[in-house]
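Single chain ahead, written as structure tokens, the form predicted on its own.
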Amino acid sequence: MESNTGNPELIMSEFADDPDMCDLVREYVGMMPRRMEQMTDAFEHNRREQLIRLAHQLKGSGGGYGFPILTDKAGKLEHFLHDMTGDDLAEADAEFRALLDVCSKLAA
């Protein structure tokens, strides 16, 4: 499967050459932006369980779709936000902006 090949930035799945799974990546990361706005309206309006809840679910399907690094980072997230002694989400800044990061370079 052919996607955005020669952008050293995008983060290709690794099963970007397997035949059954093309279709079901591309319709995964197609859903990313909205997944991502998701993300960032629960992050903006301070909505920790909701926050928690869509981390939980990227780590859950990352690696399933062959990002392993997205699974890493929503893990870390779910983490950081399970363990905040504070409610401002503010403290959960650098994990959030580094898993949109990660959501916003896959590629099927």
Second form
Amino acid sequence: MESNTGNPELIMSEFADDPDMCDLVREYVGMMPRRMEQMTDAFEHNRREQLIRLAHQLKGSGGGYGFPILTDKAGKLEHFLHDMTGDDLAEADAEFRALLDVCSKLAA
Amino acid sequence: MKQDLNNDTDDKRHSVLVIDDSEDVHRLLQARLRQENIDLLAALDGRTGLAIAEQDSPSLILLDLDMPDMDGFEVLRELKDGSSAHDIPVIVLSGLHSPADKVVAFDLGAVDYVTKPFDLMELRVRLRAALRMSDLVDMLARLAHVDGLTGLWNRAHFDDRWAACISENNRHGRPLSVALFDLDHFKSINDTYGHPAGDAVLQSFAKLIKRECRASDIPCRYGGEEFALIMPDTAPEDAKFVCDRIRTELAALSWPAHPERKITVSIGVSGTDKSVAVTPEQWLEDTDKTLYRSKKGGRDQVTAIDVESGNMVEASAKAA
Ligand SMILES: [Mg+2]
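Now the other one: the form predicted together with its partner chain, given that the block above is the form predicted on its own.
Full complex below, order starting with the chain above.
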């Protein structure tokens, strides 16, 4: 994917050093490829409601796992999709790519 | 309110229901609250959350405001609006930049809020504070219904429950009996041995009733030396059997403060095994008359009647 090659630096969880959290964060990060796949699928098939839901869940959980930037980007996409008047998800391309970019860089 | 006289809130394990649409949030809370003395229940949407709240009556609800389909505000509204779970305290989980949401949530009856993403310490502290408060509210509600000297339910509680039991009997024809107890010559115990001795008798008798009745029965101190025992799902024959045992055990007790003086009780029982059209007041009056017959008959005895026919009934012959 285009965004993966843009910036190779990883985003570390704020809880990377918390022994109570590291297993949990690793599990969370481990599920990201699947989440990205689901979002890409929804985006490509123009399934707006599904994409809103997925973004919403990342928004709700990201910060809790030490990734506030994930909450931020997911919130922006969710917001955009909510306010969008047209039917074509391509309008949300920038917000969608930004979120995917963050997802791909998360590290435990 | 919890209908349990032995409800000890001190080391109670609480259950907390988390309603949030993100599984990741549930997993996170599960891990972060592992050390707290609580059981977490999980719901991924508002509808399910409401159902769990009503069914399991958790001590507290952590509610996400921002959920698809039914959001947290709607859940709060339904919860507070006539749901049986309406007095369960709710802590709202809200996004960082939505102060207006918090105001609305408070207006809808939330007790507190925690901002997402959670600060672990803050979440724990707020959770504990809310649980402590709900324990206190429970305790106060309970104390208003408990007799201070004996620890039995008081007259106010009796009146509440008696009316409820009667309407239950009227609607479903479930058996119901009530017993009134009057300690014999109690005044002379106070007069002869002093009030502490009298109080000890009241307390011992209360303990005896509590021990002998079933968990579903409702033992009350009715006033002075009068006690009452509501026995739901109990026909008068079975009620008389229970009361006979209480009477016998009391008569057999020895009293350190006055070994020479035994204590006895007179008891009136009335009940039915079918639906009857008798008012709570009339039913009690009839029971009181039955108690009077026990007094008249020489005290230390149980008289039992069928409340509809007024006929005397004998104790069932079941084994203890
Ligand atoms: Mg949410």
